[in-house]
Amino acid sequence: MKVALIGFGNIGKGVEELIFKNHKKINELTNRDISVKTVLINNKGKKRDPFNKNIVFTDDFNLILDDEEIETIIEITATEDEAFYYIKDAFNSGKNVITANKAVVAKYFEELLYLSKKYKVKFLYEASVGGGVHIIKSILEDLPFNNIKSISGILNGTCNFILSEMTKNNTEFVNSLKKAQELGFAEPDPTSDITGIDTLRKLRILSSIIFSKKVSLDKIFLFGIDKINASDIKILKDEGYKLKLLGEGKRQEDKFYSYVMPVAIREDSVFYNIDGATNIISYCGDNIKDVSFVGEGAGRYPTSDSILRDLLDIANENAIEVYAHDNKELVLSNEDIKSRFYLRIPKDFYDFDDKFIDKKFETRENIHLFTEKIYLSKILDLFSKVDRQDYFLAKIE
């Protein structure tokens, strides 16, 4: 089997390296001679140094589409619309596609599933969620015999590193973010991480799989960690909580919830001791009960390893696909979430019914509240009067 890559950045180089170095083992496992033949790149003039010196680098996608030897294309860009058209054209040419691109999978999930079935090719995307955690295949294996009622996890290593640093060292958000960037855990532009968009995309994919319906990105409640400060961490810590940014999808009777927000947890939580850039994803099925997967959520080799697992499944005809996915939009009831919450609100905007307050603390400029159980909709009503820059919210687990 000949393989083509779209993109030759950090992950692309890792995929090519692992296929080259594990050539003999891959052949033994698949009884097929698998190698990378062609790589699509933007700049042909840039010097490349692949392990396989016979690889052809091209900026002409038709060279890949028209090559009958190439059976599978591995798409590893960070684009959305451009990647979608690459994948769509690949399907139309009868080629399987593996992708690590969470952005394109999250935006076009249902359409990509439909097209892969239409053209009778394989579409695998294990690396789009959790890097080396290998969560998607596990869920697909469990779904036929389990009603998976909830999934939750720390899905972004950058945010988890920042929150761990703030908790451990009592530092401000900007200092912890800077350290994450210096260590390579955060991009120069960390917006998609700290606002929760990266977690949102991954949760959209996972929620759509376990609920077997379309869970749209814009319907998932989103609140990131970009407005957190050291006082939030300290007050929560003093009350026995540690803060994590979680993505959660839940089914309760006839209602469905899918949200991304900071969650204050105690030490009996499975997430409590997951610090640094590590990811963890847990789900609960009626037969299997609670299962958790912990691992590196990003990086060259964890992500490349997931891609190779998909490649082996295609070569061995073991690929597991979504069984029954309804393209209809799933109605979420996020505003009906009832929980205790932690709030930080400027004193000038404080307007909250005291009967919902469990504990209240004042700092120089803000009021910090621990509420009784209350609907999220009431919190959002309060926040509608406040500038987004001036408040912080965390669900208390």
The other form holds:
Number of protein chains: 2
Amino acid sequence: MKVALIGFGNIGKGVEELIFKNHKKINELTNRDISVKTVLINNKGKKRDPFNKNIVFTDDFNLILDDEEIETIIEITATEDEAFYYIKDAFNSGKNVITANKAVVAKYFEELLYLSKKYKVKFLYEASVGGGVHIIKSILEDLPFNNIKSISGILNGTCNFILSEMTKNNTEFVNSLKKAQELGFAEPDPTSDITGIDTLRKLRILSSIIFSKKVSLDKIFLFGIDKINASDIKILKDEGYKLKLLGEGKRQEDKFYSYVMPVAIREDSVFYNIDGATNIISYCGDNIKDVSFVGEGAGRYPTSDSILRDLLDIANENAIEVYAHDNKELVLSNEDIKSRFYLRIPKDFYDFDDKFIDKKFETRENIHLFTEKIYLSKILDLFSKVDRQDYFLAKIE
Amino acid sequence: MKVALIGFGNIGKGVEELIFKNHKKINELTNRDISVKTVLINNKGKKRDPFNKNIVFTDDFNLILDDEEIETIIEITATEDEAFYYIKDAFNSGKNVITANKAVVAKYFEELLYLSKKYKVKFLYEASVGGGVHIIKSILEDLPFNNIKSISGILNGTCNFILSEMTKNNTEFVNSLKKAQELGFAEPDPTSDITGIDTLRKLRILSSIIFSKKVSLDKIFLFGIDKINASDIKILKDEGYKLKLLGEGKRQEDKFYSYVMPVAIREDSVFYNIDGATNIISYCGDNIKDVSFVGEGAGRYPTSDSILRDLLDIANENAIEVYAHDNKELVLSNEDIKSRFYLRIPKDFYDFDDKFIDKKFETRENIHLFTEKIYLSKILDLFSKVDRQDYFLAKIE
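Mind sharing the form predicted together with another copy of the chain? What's above is the form predicted on its own.
Okay, now the whole complex, with that chain kicking things off.
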């Protein structure tokens, strides 16, 4: 089996290395001679240094599509619509696709499932969520026999690193972000991480799988950590909480919820000690009960390893499909999310019914509240008058 | 595909229920009509109440062996040698075997691997370690591409429940054990749990898999929690530690270690918050780095769910074999385990070189020590004069 890569960045290089170095083992495990034949890149002029010196680098995708030897394409760009067209064309040419690209899977999940079925090819995307953590395959194995009623995860290493730093060292957000960038845990442009969009994409994929319906990106409630400040962390810490950016999907009776927001965690939770760039994903099924997976959510080798295992599953015809997925959109009831919350509100805008307040703190410009159980929608009403960057909220677990 | 069960206790009933209730889904997923046909039991007179009313209960194993319709046998007894003969005969009759029985897998792992290959049948044993946690399949998927250098787990829910109880309520061992028994977390005869033998068996299976060699039960260092008392927990707690019974396997350069013993854990560890009957298993590979799996280590439905997934893997021809397993025995270097330790020694026997002592406490009859880094063998020498039930040790992490 010849393989083509789309993209030759950090992950692409890792995949090429692992396929090359494990050639003999892969042969043993699959009875197939698997190697990377062609790599699609934008800049043909750039010098490349693959392990397999026979690899052809091309900027012509047709060279891959028309090559009948190539059975599987591994897509590892960070594009969205562009990646979708690549994958669509690949399916259309009868090629299996493996992707690590959460943007394209999150935007086009149902279309991709549909097209891969239509063209009778395999489509695997383990590395799109949780890097080296094999969460998707595990869910797909559990799903047919388990009514999975909830999923919850620390899905973004950058945010978790920043929050851990702020908690440990009482630093401000900007300093912790800078440190994350210096250490390579955050991109030069960290927007999609800190606003929660990266977590949102992963949650969209996970929610859609466990609920067997389309969970649209724009229907998931999203509140990132970009507006956090040191006082939030400190006040929560004094009350015994650590803050984590979570993506959560829940089914309660006939209602479904899916949201990304900061959550204040108590120290008896398994999530409490998941610090730094580590990811954790938990789900709960009726037979298996609660299971959690902890591991490296990103990085060249963990991610490449997940891709390699997808490749083996395709070669061994072990690829598992999503069970009974319904393309219809799931109606979420996020307006009914009821919980205790931590809130920070500028004093000028403070207008809150005392009966919902459990604890109240003041800093120079802000009021900080721990609420009783209250609807999220009520809080958002209150905040509608406040400028987006002047307030902060966190669910209290 | 017709299936036979050996045993119809708690797990057997769960397996029968899940196969019956998921009949249609299993059919969809495997394109095979799978049902339980026959169950081997000891007491034919006892009234049984299976979901599938057509099941035949028999005490004649030949009825199963000679039945050509039966392709797979699920062995769920708690026997050791007896189970081995059942499985051997099943292989010999061309039948696949799934077992949840850690005793037989731990005692005969290499023989079972060899015989299943010889007779060209499948042999799966996911439920023998960690109940509903799918740890074995995950390791088998990672193993070919990862030099797995360590594994570590809280593998016994009974011990973890007792230790959590003692820590939370400052109770004595016997009271916590009694409570565990009342709540169904401990057997009427808890010997194999509290002495660490159950953990030892699971560790033997896991160590053998990750090191690709036979790790003999009697070569693994074993120290259980049956001799613990409330003072141990209290002193460790005051120093910031929680105690967990761990099974660990480690490779350091060319040396291998495998041991079951109480380990004192700091609060920044993921293991720290794994309380009650929950299990956690972590391993570390060179590509995937550290991954941890948390879940229910026992119970009817989690365990039956693992068995069901094994059954599906057999029906779909997805069963993964141990990679490159060598039947030769692995030489362990447990005498070279060097660590800080917590020790409790009767005053009468106290004879310890001060230079190895970090901290020292006294209770009425005992000396309690926190050592500097020291060889385990040195401690065992010291203890050789002391009666087994009068001392206690824990590794400090």
